[in-house]
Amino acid sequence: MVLGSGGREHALAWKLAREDHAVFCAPGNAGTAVLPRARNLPLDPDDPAAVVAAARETGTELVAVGPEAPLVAGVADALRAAGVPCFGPGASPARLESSKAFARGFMERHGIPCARTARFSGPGAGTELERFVAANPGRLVLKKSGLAAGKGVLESDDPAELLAFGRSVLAADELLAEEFLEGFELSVFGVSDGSDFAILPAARDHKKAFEGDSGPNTGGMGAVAPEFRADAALMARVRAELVEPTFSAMAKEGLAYRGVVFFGVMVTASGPKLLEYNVRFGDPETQSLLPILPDGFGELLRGAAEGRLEPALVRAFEARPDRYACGFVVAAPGYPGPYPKDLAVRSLPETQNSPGLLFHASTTRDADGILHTGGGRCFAAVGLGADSARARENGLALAAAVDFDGARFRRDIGA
């Protein structure tokens, strides 16, 4: 059973169904509804009792949690208590994503390289922030501590913009202010069974809304995999300096972890530094990464959930793929600001005989069979190829063939 309705969950269900597993998608979307060997279930994935009941009723052997909200709500804890294997951490380790303040404290306690950070909360925080901004001219990064769907971050060197954003966050949450790190970003995924782990090939997300990496942050406008700069030497440093210390520290703090950790990494001139943790697969990186991974993905998830990652499987999934993927998110007009929902989709590209895939995010079909959008990021068009240029060309062609009012995508993904 795959919990969630986004493009990441469509990709997970597609990969598992392709390996001949029967898959329940809860609740799924219009794309998962037509996958062979898959079936949508009308279920609230954030309701632990409902998820446990559905797993028992359907005879589900493994639950894979897609988004972060069910993990924070304790769905994985409830499933394990009921004897149902779950790929995803419990609510306690899920704080590594649900609270950036907790995550930053965890990094600092264990000497994991990260940006210098100041925290602001409570009465007088606004005044403290004013003094901090005045004392630190230049570019800063402000972050909302709680969940923000990838949009609770501002990078700016404009004091007025920083203070306005900071005050809006402080009205309801804790605020983090970080030094601005320069370099290039990597998305690294470590799959853990509680003692051993596998590091999947690195991908690269594109967070900014518009071409040239401009505009506000989004949940992600596209991703390439594998990232060409993540060579063996760099990945060895990421393993030794970020991934191994993280899983070792989790064990020391009693944060039993069976699932995947997303390591948001900035590769600086002095080496890799950790930007953030997520406690689930990234979106849209998953849509680009899964199509180039070997078969056996279902067994990888099962092994992690049951505490028994097989060394041969770890080696297979850590190997660099021999093909490339480039994914383009097709978004609703206005995203990541206010955007219309329920837009009728006039046409989609045919992917059956093309070198690419199209993943849906929260789409639905009405009683007349007409497809409708359901969110800000509506589709991920993923091109595949023997080299990155061919993958990019194939992805562009797929994205351009998605037709609904105001559909837009960044054409420079992977350029």
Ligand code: AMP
Contents of the next structure:
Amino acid sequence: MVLGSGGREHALAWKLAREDHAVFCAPGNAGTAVLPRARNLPLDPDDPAAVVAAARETGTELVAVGPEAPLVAGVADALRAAGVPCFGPGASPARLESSKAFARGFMERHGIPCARTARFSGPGAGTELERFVAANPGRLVLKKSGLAAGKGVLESDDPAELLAFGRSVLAADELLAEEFLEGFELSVFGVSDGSDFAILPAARDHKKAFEGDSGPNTGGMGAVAPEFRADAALMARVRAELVEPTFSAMAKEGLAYRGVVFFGVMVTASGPKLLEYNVRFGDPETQSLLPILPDGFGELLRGAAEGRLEPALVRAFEARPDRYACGFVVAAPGYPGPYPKDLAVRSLPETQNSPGLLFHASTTRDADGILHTGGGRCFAAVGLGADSARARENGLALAAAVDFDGARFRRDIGA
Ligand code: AMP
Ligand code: GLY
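Return the structure block for the form predicted in complex with adenosine monophosphate; the form predicted on its own was the one displayed.
Every component of the complex follows; first up is the chain already shown.
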């Protein structure tokens, strides 16, 4: 059973179904509704009791949690208490994602390389922030500590803009102010069974809304996998300096879990540094990564959830893939600002015979059979190829054939 309704969950369900597993998508979307060997289950994935009941009723052998919200709500704890294997952490380790303040404290306690960070909260925080911004001219990164779907981060060198954003965050949450790290980003996924782990090939997301990495941050506008700059030497550093220290620190603090740790990494001139942890797979990275991974993904998730990752599978999943993927997110007009929902989709690309895949996010089909968009990021069009240029061309062609009012994508993903 795959929990969630986004593009990441469509990709998870697609991969598992392709490996001949019967899959329930809870609740899934209009794309998963027509996947062979998959079935949608109408269900609130954030409701632990409802998920446990559905898993029992269906005889589900493994639950893979897509988004962070069910994890933070304790769905994985409830499933494990009911004896259902679950891929995903309990609510306590999920704080590594749901509280950036907690995660920064964890990195600092264990000497894991990250940006210098100042924290602000409580009465007087606005004045302190004002002093901090005045004392640190130049580019700063401000972050809301709690969950914000990729939109709680502002990079700016304009004191007025920083203060306005900072004050709006402080009205409801803790605020972090970080030094701006220069470099390129990697998304690194460490699948863990609670003691052993496998590092999947690194992907690269494109977080900014517009071409040339301009505009506001989004949840991600497209992803390539594998990222060509993540060669063996760099991945060895990422493993030794970020991944291994994290898993051993998690064990020390009683935060080890069965699921995936997503390391948001900035590769700087002085080496890789951690931007953040997530306790789930990335969206849209998953849509690009899963199509180039070997068979056995279901066994990898099951092994992790049952505390027995097999070394042979770990080796297979750590190998560099021989194919490339380039995924373009097709977004609703206005995203990541306010955007219209329920737009009628006039046509979608044919993927039957094309070297690529189209994943839906939160789409629905009405009684007349008309497909409608759901959220701000509506589809991921993923091109595949033997080299990155071919993958990109194939993805571009698919994305261009998605037709609804105001459909928009960044043409420079993977360029
Ligand atoms: P986060 O949610 O912490 O990963 O931040 C979202 C995005 O903001 C990241 O993927 C980066 O593109 C950018 N970002 C976050 N922190 C920094 C930083 N300290 N320096 C530069 N860019 C950052
Ligand atoms: N693509 C970034 C994320 O899933 O958080």
